[in-house]
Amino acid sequence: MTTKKPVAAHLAALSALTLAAVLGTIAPQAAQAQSTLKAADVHPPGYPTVVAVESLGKKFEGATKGKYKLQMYPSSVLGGEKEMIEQTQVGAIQILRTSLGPVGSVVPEVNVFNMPFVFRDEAHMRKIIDGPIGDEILQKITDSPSRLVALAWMDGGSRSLYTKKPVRSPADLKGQKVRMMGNPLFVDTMNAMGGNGISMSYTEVYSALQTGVVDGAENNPPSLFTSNHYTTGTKYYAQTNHLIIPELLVMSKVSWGKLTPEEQGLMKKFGREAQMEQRALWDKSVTEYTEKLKAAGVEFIAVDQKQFFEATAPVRAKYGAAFAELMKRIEAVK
């Protein structure tokens, strides 16, 4: 009997040590549990914006030693841009690549970039978003009540018309219903150019073209090809370049607030790197998809852009009044 107490005490001590060891193993693992960042885009896998955001995710995962992992949801699987912006605002989506059109309704300041022919060409647009004006607009978005943190700009290319009948002048658009992004500014732009602007989600355009609900739409060559819109009889691509709109990479402010200051700095750094990576991929894709569209029978029509520029002067006057000084600064950048 005299030997049992020490043995029992010894066993109890061993059990305590074993439990402590197990808990010591579990605690660090719990602390290092991986968090998933949901990222979304309307575009398909392999599209320049999707690839650039996936690259951002890998960098962020590496820099945080696996604390965060990015899960990409492409091809509008989480809804159209309006729905995805709403999900990002409440933190259901962490990172979103979105066009500026829907954001203009939430943050009016971005509408200066949404106006027709505000940029002379794509090179002019890039100088603006890479410089002080671009940084100012990003900050305005972040400081606004939008509940979004603007990380970087992305290239959306030049938007032109694709229709079932050839368009060479504003007169050719008479009576044609053309899908535009969900912003009154864009509908007014199409109406001024001679057509009938129809506000519609990107996810609805293919069936609308198929069924004749709309006669055409407008976008860049990569989007025209990857959306398969060119298979609906829209065989004419009039190169109006009426909109040259940069796109946004944003993070939910709810999710942003959960990052440490160091992690926030990393996210901004990798966001800027994604901006430049996407640009290189974009330029390559425009060349490739233009050739694919031509091979598929799409006719690219060179138009007199001056006619369309002059036709849209009332739109710039109406929507640009609040940004008159900023528009002068944009025009002054050479």
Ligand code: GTR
Contents of the next structure:
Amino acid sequence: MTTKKPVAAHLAALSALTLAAVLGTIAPQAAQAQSTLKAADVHPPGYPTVVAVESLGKKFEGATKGKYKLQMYPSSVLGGEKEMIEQTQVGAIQILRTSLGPVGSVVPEVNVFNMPFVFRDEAHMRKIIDGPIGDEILQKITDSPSRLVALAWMDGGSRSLYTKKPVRSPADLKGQKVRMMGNPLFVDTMNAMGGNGISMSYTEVYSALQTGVVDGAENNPPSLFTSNHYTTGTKYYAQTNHLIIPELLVMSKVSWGKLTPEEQGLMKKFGREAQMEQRALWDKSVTEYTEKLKAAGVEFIAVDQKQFFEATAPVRAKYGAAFAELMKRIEAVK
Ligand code: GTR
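Switch from the form predicted on its own to the form predicted together with this ligand and print that structure.
Time for the whole complex; same chain goes first.
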């Protein structure tokens, strides 16, 4: 038997609901049901780092039953890496994928990985970031006053030089202005390699190349292609491989502190999974974009790396002094 409520009772219940919604007693609960995690990257949609972070977001959303949703801001829409690091520090961005390069200006301890030719090759770099030294550096970032929590590493391949005039030796770099990432270490590196290092945000490089403010830059094949820098006349790509800089995935400490211990554990776990997912995507993208660059007429020039290695010895001596022990440990990893 069903009991029929009088119409007035229904109306009273309804108006109580409306009142609750108006007063905001329901709305905040709805908002709380899904918090947005802002994630940012300088790279465009589809780039390995962007895809891996989006995938982390989906896993985190699933594991927290929809409590969080990741919103990706790709293609530098929130600024260059320096600005994005600052926004992450204050909690305006929750998750950031950045090169370790500009992080060195905020946490000098990471500069050991930012030195030219500190790794023998990419396989060596991977062994280091996957092992105890990689964990120690992540921990140093988290323990530093930077207000960043380091979650995981990602791959950024090797950086080589692209210029309008071919470069085969350090002597060919004389008088050439080459854009470097924001960190004095990189300007010193380019100066030691024979050119003039100019520190500049990634977002400004395309027009700087177009207008001749710089004569060249340096990066890995996926970035050279997706940034369109190769369309500005920089068709010579000298395979110096002078920097093998890992990429970093960080979370804002402000936002980290709002997660439960269980959610923090999930975030770490999915961060590490993103590291491996990105790596597989990375390897494919290097092959794919190398082919695309060659098809577009970019000439890959084989160079004697030893000359560039020797030219940059003073940079390793200057910046490496603080990391003497660590550098020995890095070298000892086979
Ligand atoms: C890319 C890297 C970016 C950014 C860029 C640059 O290889 O993935 O994080 O650092 O280089 O040159 O600024």
